[in-house]
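In structure tokens, the next block holds one chain alone, the form predicted alone.
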Amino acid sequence: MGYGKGEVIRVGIIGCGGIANGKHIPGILGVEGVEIVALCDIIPERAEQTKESFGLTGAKVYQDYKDLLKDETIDDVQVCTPNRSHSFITIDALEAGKNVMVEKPMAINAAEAKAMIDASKRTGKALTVAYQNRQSPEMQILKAEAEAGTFGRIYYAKAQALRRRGVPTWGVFMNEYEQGGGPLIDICTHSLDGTLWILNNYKPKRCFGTTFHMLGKMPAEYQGNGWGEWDPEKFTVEDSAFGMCIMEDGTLITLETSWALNTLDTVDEGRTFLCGTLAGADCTDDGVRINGVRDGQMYVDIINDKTERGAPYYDGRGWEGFGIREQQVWYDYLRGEGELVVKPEQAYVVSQILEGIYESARTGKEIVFD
């Protein structure tokens, strides 16, 4: 860290799939003083296509990420691979002297997330996790209001990410081995991260939950998926999940998430619902609604965040600014010009809770955290 204003930060991208092409690379290209100098993918043609698509004429292309890490001129690595490989690629990159931004979720389980934190501390290199939804207007509004004391003591919150039919049929999203789970680890991870961040509460005490493998096994005539028909035999993750986590101070957080659920009560990923002693809040298509009592009268204030909705970095609507801001604050931090927005210790707690809910669903028991 400590790069000067005129010094270019050289970046290597590991994994050239949808999230790299849709978010990370456009975000980096929106930041001054940063240059993408290397691309890596296990399918080298995919890396070559990325290089051509973005006009990265000077970037080197690698098939093995370890070869990319040997380049001592690379300052920063962004890990955009399936969940299972997040931890070992990140640790190798840190050990190679690179700062790292890893795509969410931090890791496939809490133990691997902890090993990543240990590696960051051991090497002195910076580590962050790509929870770009913290940069959304609604999350920024809720965070500011919480810090201003608008809600008083927040004692109940919901982390929501509900799709009626939004099963990602590309890549390895439906593969439990590669991803570690379905909508809970994929999209509800954003909602939980944002909720914990707004509450500034990272001390879970116990949790329980359940997952459902129902609609994912249905034949084509019952699917109606917006992103095309899926193969039930390859749908090995949950299609919906629900859970509760009680924090050490008694705060209750519920989690509701789905890729496929017969409901009209759909909620985009990254949204949260808050109840405090002075006021509450939720996020709607009209904006952030804050409700409470003022001068003896109930009130509702609506703050319009002007955010268009859709699947982030897939349908191309209204999300590009989040990715640029995510990269800007990361590189500002590396230059010593700001705070680390997503601390790895925070992302670790997200992984801890998600793993607890999966374990509770598997065993039918409440999970108690140490």
Ligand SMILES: NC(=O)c1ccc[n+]([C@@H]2O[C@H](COP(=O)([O-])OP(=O)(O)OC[C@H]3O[C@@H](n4cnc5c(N)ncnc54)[C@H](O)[C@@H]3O)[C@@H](O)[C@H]2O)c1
Second form
Amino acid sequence: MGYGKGEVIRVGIIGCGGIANGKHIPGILGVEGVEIVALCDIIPERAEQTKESFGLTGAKVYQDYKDLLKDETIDDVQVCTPNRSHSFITIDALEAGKNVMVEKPMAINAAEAKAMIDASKRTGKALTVAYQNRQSPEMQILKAEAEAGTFGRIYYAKAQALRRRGVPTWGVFMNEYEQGGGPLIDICTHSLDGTLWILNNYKPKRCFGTTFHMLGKMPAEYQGNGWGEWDPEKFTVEDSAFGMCIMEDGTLITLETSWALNTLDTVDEGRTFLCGTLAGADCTDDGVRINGVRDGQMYVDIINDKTERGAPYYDGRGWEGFGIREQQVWYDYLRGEGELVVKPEQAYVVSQILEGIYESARTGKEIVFD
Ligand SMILES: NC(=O)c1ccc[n+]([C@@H]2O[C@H](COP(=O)([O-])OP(=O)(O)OC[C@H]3O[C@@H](n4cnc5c(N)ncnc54)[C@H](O)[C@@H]3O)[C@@H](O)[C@H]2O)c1
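One more: the block was the form predicted alone; return the form predicted together with the ligand.
And the full complex, kicking off with our chain again.
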């Protein structure tokens, strides 16, 4: 932190797969005053390929992230590896004096997430988690409306991320050991993060849930997956999960998520659903809908991407728009010109609740948080 005006921030990328190439690198390239100077992947050809496709001619390529961390000119590291390695790579990077943006989920469990926060405090280096959906138009509108008091007291919300057939078959997504779980930790993590952020409620009291290993075990003729056929033998994580979390103040958040489910009721992970004393809201393809009663009459306000109302808007609905904003706000923060948007303590609570749901599914018991 403490960069002077015009001073270039030098960045290293660890893990050069889908998310690094699809979001982080285009995002960083969209921000002024930041330079990608190092790329690392345990499969070095991937880092070389990334270097070539983005024309990062000056970037050094590493196979072992520990070698990248030895470069004292690198200020900031972005961890884009599978979930299991988020915690130890992040902690090593913080200890090496780097600020860190780590991909979601923060870690595969709450204890590891806590160790990451401790390392950030110990080293005085900044840490954030890449929940880019906070920059989506829907989440920005809902956050602004919640802060303006539009919803009154929100006492019921749904964190949904429901895919009919959207199993990520590349990399290690279906591998329990590497990822710590399936859709709950992979996509519902976004929905829960956005929901807690809008509610500004980070005090879970108890949770309960179940996970299913049903469609993941089905043979090819029942798959029909958008991302290609999966091998049922290698599908060791859940294919859907459902649960609920009751917060200290009594607010109920239900969680519903799937990579594969026989439903037409699909919900993108960048959306949420809330009910408050004054109004409720949900996100649809037509825009964000706010419903309530005004002057004794029920109303529905639809705010879509074309309106001037509500939160600030950014061009593009895909990675490009959110990904650039995610990087912009991070580097603004590192330059002392803005707030840290995704605080590690917030991402920790997401990990805590997700772990609670998994634990409940394993034990059949309600999990009570201290
Ligand atoms: N924010 C989002 O919406 C979003 C979307 C997709 C993935 N992700 C997250 O990004 C992470 C990576 O996902 P992906 O889709 O890019 O996977 P991927 O398999 O495409 O890429 C991961 C890369 O990391 C490399 N790698 C593995 N271990 C490494 C290590 N120890 N050191 C250096 N490189 C290593 C792999 O060789 C691979 O190239 C996951 O944690 C996932 O949850 C986030």
